[in-house]
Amino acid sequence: MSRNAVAALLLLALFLTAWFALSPVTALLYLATALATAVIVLGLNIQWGYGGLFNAGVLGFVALGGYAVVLVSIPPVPEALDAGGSGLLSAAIKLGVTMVAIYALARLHAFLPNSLLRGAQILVGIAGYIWLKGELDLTIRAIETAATADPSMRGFVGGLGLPVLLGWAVGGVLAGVIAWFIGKITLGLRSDYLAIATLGIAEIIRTFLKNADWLTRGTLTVSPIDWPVPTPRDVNALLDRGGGDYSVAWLDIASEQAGTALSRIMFIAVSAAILIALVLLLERALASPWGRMMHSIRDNDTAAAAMGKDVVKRQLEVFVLGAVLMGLGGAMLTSLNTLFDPSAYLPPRYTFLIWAMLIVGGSGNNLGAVFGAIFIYLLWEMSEPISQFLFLNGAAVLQAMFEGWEPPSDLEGRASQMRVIVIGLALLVTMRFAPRGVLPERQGLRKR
């Protein structure tokens, strides 16, 4: 409890520093982003902390979740659907037929040798690809050349125009489905090969989303994306119609920022409710026989297999469950940013930083994962303005002390690079003084 209290006070101190040193609306934005990121870190904790699976492709599942929000909430482009809608439906049917054929062949393992079965599945996959590709290419070309009433939507098929909260749910489902296919292929590999495979698959997903202009608009980005609560623009417009001074003096929020702050507080409330529900459910799962079984598989999969446990099947379960949370968190982040940009999904931000959060917080502990996500994200965001302040003031002091000394012209650029150094120092300090994380996994069997 003392560790939990110290961790909570540390997060409060960081948040208050951002509140007073930067601005209240900036601090609220940081907190909203940190809570969405915490959902992603919980997913990684399920995979690594529960199952011992080293996933180096977190980025791919986060990007899939972000795209799901576009697919569900963005309105469709009628002209593009008229030009290529029937072709997309036909291509989806052909893809479904191919997948069913591959699955049907897998059910014949009792009658055919494995080598022959694998060869037949590969041949069916190649034939299905050839069958699908010709029509899909023609459909994409028709969509990209269709004239649209809105020139900015040219070459883009759009989405379904449904509520954004449904997009969050679809983001988790889509990431989970893709994770199931990936897991069926990669979970038989050794841990180092699994890391390489997931890293490569994440890059394939990122490259596809970046180049599928008709589906994601590629580098042109998709915006605006709705919030599940009124956006800052909506709240500001409502307050402007009401008139009067809406400043909150005791919170140091000016009238012109009140709407933005209120909207972000509502988003934080929704994100916090989701995060709390997930933590409670995962804690209950961890205290169940299933959770103890997963710990036994993580610690010694050979002994677990000798006791009759289906190790690969259980690992597939935690891999898919973790990916579902990664997709959900990715959808939340995309909605918060009101923008989907495939080029913004970079490994340092969506893989390295996520792993740093879990290591610092404590692998195997859900509260540790949440703490690490919020702590490292606040540290990541605040290190640049604080470094810039220290650099500029330090340069002024040196100029006063040493006549003729001139500071480097790229101080602001150097300040932005301090993020990596600060996170690296946080990792080093944690590994030296708390090698199992600030809030480490509790030892011993849990009881319901």
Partner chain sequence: MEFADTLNALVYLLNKGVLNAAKIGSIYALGAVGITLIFGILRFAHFAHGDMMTFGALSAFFGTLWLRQQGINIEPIPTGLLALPVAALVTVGLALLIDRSVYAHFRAQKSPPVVFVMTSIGVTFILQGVIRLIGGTGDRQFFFTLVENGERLREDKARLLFDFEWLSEHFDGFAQKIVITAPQLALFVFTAVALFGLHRFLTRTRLGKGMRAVSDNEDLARISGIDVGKVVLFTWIIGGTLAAIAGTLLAMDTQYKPILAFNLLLPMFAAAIMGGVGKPFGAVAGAFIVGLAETFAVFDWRVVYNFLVPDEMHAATALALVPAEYKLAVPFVILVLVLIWRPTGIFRGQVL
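Alternate state requested, the form predicted in complex with its partner chain (shown: the form predicted on its own):
The text that comes after this line covers the one chain and nothing more.
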């Protein structure tokens, strides 16, 4: 049996365990989340596996994708736009002017020494920030104080009120556009410097989204966010009207879960279609001259440059392409959760876990990336109930054995920490025994 088949069977076994040991709807939720996460991991695979770019700022692009769904699908708040719309427009124009000025300075590189040019660009940037800040502060105050018909929407500009599927696409585009700017700034940096710079920029994005209450509602979070398919609530309402018995005995689905299950299956179908299309496209790209060129740049950028390849431009290309997928995946996740919560984007969950998925799955191999995403995500979710079970029973056994021994009162909270230990161990074991991942890169290209 091929390695791929074994891996697929392993995933099926994990999924069925979740289905029958936990509940069908839970297993479906895990699978839907895992598929959306797999899109993000594919994006990282493009950046690292194809391009050799150490991006430690995955969460920034995921968060941007999540915000794009809010921007597109949430209805606008007219009162806030009346109060601050013109101010926002003029602030946006000022931002544009500043960026054009910085870009124009870069065109002067033939006349100015590099250090002077960089310094001038930084100064123009700071001047632009001060120029913009005054107006923006006033506008934000106007938005925050504008009375709204719906008091819960006070101080929030809302979105555009368009279909959510468009929001997914915009998620990819927004992340890609921001990635272009970030790439322009950082892609000259080498390995670890690039990693920490991207890590830092992701923190800046996260802090901004978390605190720009007028734009994102910050810690107040935005919900509900729509699905491209009927949500569990819609389907349940429909089934209630039908009034029949919808239980499926051999699949262990109770009647009241049927609507949720059906809706989640539709979501999974959409996600799976997107994922399969992406994998096919990426496989084609990898087998094309472009893919071979990317390999050569990744493995030896000096040699590739000597052959006349524009290394920096190609790296910018993969950086943006990867970010587009991360944004798309982030948008899908936000939609699935029906909630945009900027403070939930934390590095362990949205950067390091994504890296663990790619490394365990096998970087440089798209199927490996998908496998890693689903496997690690299921492991991540399922290690919690399993360790709860083990801990509580273990404590009961210990109590029976040693009289007077009391388990710590926060035993459940402590047991839920086992999941990070499980993921850490999975990562260490993979690195040790299969350093190129469970499904390694094909073609015997030299390992990194």
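Fair warning: this is a prediction, and the values are worked out from it, not measured in the lab. In this text, the rigid core denotes the largest set of C-alpha atoms whose superposition between the two forms falls within 1.5 Å. Residue numbers count along the first chain shown, from 1.
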Has the Cα of P385 moved 2 Å or more between the two forms, judged after a core fit? no
Could you tell me whether the Cα atom of Y103 shifts by at least 2 Å between the two forms after core superposition? yes
